[in-house]
Amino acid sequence: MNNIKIGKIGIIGLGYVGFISAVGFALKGYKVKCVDILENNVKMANNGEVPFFEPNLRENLGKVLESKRFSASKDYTILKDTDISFICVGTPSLKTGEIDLKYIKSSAENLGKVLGTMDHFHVAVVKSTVVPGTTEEVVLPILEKFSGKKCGVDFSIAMTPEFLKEGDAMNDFLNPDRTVIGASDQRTANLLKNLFMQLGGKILIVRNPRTAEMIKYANNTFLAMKISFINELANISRTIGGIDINEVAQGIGLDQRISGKFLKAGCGFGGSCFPKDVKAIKEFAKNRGYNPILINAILDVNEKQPLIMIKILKEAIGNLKGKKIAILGLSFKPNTSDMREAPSIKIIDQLVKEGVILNAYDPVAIDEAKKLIKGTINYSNSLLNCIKGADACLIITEWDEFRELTPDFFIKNMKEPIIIDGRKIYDFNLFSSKLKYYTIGQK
């Protein structure tokens, strides 16, 4: 192992993390070979297409395909001559909230079979988000069983959690603020350190993979806690009047121990990470006999937060039945098409029950929304068509396209210029002086 050099990198799973990682390593000059069980993902990747929206990803994929540093296949034997492989498969939630490890187990089994045919040392790295103990207690035994080889002799294992922000993931990968490495031995840790040093940022080597796994959950749970915390204060502030929750957030954010990041009051967090990861660590704790009171509260606040929008809407226009409501923004955050756990889903579901006529617009997420949102809803092909003649407009996602709008735009095109701003993207004094403007955290 002392002489191992990383020339070819394997990526298992062409989902969000795998795709970004594969293109990122290829941009850094490595030959990257990818495996995915879905033929469509493989075909799209080899043809320069991506199955989701992420700024700069498609363009960078084109570059690495042209340089012949990127290839994808359904066949795991493509990994046979790689020096290191990253397991980047999904870990979806079970109905209980626990993570489903079926893709982790399957990928470890298939990698193990290929590992058994290798005549060189290989490093297997878990990058998927998994609960503490998974790499050592699940992945390692499967690799040994199906390869017939021994960890520490023929191969080694490690865990390096991903910290990619959807909407800016390509930049995050190429310019990380930190990399966490938990390895089975120090030599593997040093090897990974040398690999990730090329990307920059601080590198933290921790004592074992389970510590790295816990850091990932701690990271996301803490950020989710900040969001639920400021949303709880926003809801309290709205009962008082005369308080701008943005100023409250700014005031406490000036304290360097707190910082102002993730203190933006709104209609709740969503996406592929925060809801899933907070639920997973909650169940992980419960299964070990510990009741995580604070984590329970994070989820409770977020579960109710989207419906605050409905409450404010009713305060503004009364009975909702038959009203024409415009929804601006469907994805859980801007610059992504990701609709997983998006607050818009819960808001729209409730509005459908209230008997409203719904128009919705999002720059990139409409196709994804159609897969997830039930009930009758009209999808508009433009912002203008969405709000035309509406009795009220709910802003769910803070796309830049929406930020540029003026009060006059709403006044001119809506039946009733009533705005429920779930992301506080407009100047309160300006908008409230010209139309009926409501926000979370400000009465």
Ligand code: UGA
The other form holds:
Amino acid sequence: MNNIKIGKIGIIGLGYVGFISAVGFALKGYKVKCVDILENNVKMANNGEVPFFEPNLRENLGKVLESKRFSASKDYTILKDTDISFICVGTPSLKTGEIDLKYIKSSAENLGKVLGTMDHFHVAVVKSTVVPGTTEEVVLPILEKFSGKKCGVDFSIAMTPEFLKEGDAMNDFLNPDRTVIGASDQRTANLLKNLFMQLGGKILIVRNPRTAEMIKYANNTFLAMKISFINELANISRTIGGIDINEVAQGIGLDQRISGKFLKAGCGFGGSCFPKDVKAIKEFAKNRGYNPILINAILDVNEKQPLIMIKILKEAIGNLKGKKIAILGLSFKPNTSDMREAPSIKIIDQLVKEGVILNAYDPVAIDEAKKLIKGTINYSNSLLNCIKGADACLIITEWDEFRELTPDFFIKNMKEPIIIDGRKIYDFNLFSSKLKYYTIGQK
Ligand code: UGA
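May I ask for the structure of the form predicted together with the ligand now, the form predicted alone having been displayed?
Entire complex below, previous chain first.
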């Protein structure tokens, strides 16, 4: 093991994390072999196509395919000559909020079988988000069982959480601010340190995989807490009037112990990570007999936050029945087509119930939205068509395309120029001097 040199890297699971990591390592000069159980993911990857929208990924995939440093297969045996493999499979939520480990277990079983045929030392790393204890108590025993080999002798294990942000993931992978490593032994930790040092950023080696697993949950829960905190203060500020929540965030953000990041009040957090991870750590705590009061509150605030948009809308236009409302932005944040847990879903569902006629526009997420939004709404092919003749407009996602709009554009094209801006993308003084402009936390 002392002499182990990483030449070939295996990636298990061509979802979001796996795809980015595979292309990222290949760009850094490693030969990367990927496996996925879905024929379609494999085919697309080998043809240079990406099954989701992520800036720069497709171009970089093209580069690494051309240099023959990236290949994908359904067959796990292609991992046989890899020195290290990263398990990047999904850990979806069960109905209870706990995470489902079925893909972790099946991938560990398949990796275990290949591990059994390897004649060299191998490092198996979990990159999927898993609750504390999973790498040591679930993955390790499965690897030992199906390989017939012993951890610490023939292979080792580690956990390195991923901190990629959708929409900027390629950049996050290639220029990380930090990498956290929890390994079964010091030599494995050092090996991973050398690998990740090539990407830059700070490296933190922690005492074991479960600490690394907890860091991932702590990270996302803390950021989600900052958002729910500022959203709660925004809601309180609205009851008083005259307070600008952006200035409040700026004021506390100047305190270096707090920092101004992730203090943008709005219609709530969504996506595939924050809601899922906060629920998972909550259930994890509850299953161990601990009632996580603070974590419950983060979720409670976020559950109600999208509906504040409707409350403000009612204050602005009264009865909603039969009103024509324009929705700008559907994805949970800009630069992604991801609609998972997007605040737009909850807002639209409620508006449909209230008998509103809805026109929605998003630059990339309409196809995904159609899969998740149940009620009947009209999808517009352009921003202009969306707002034309509307009684009010709700801004739910802060796409750049929306930022460029002027008050005159809304005045000229809407029936009533009333904007409820859930992401505070315009100059409050300018917009509120020209039209009826409402935001969360500024009144
Ligand atoms: C998040 C974390 O930021 C990543 O570090 C982490 O790796 C990732 O989850 C993950 O676990 O995989 P992501 O879900 O892509 O990344 O999106 P963020 O940019 O963090 O935004 C999450 C949500 O919070 C969005 O709905 C966004 O609109 C909202 N948000 C963010 C706010 O409402 N206010 C803010 O100040 C910041």
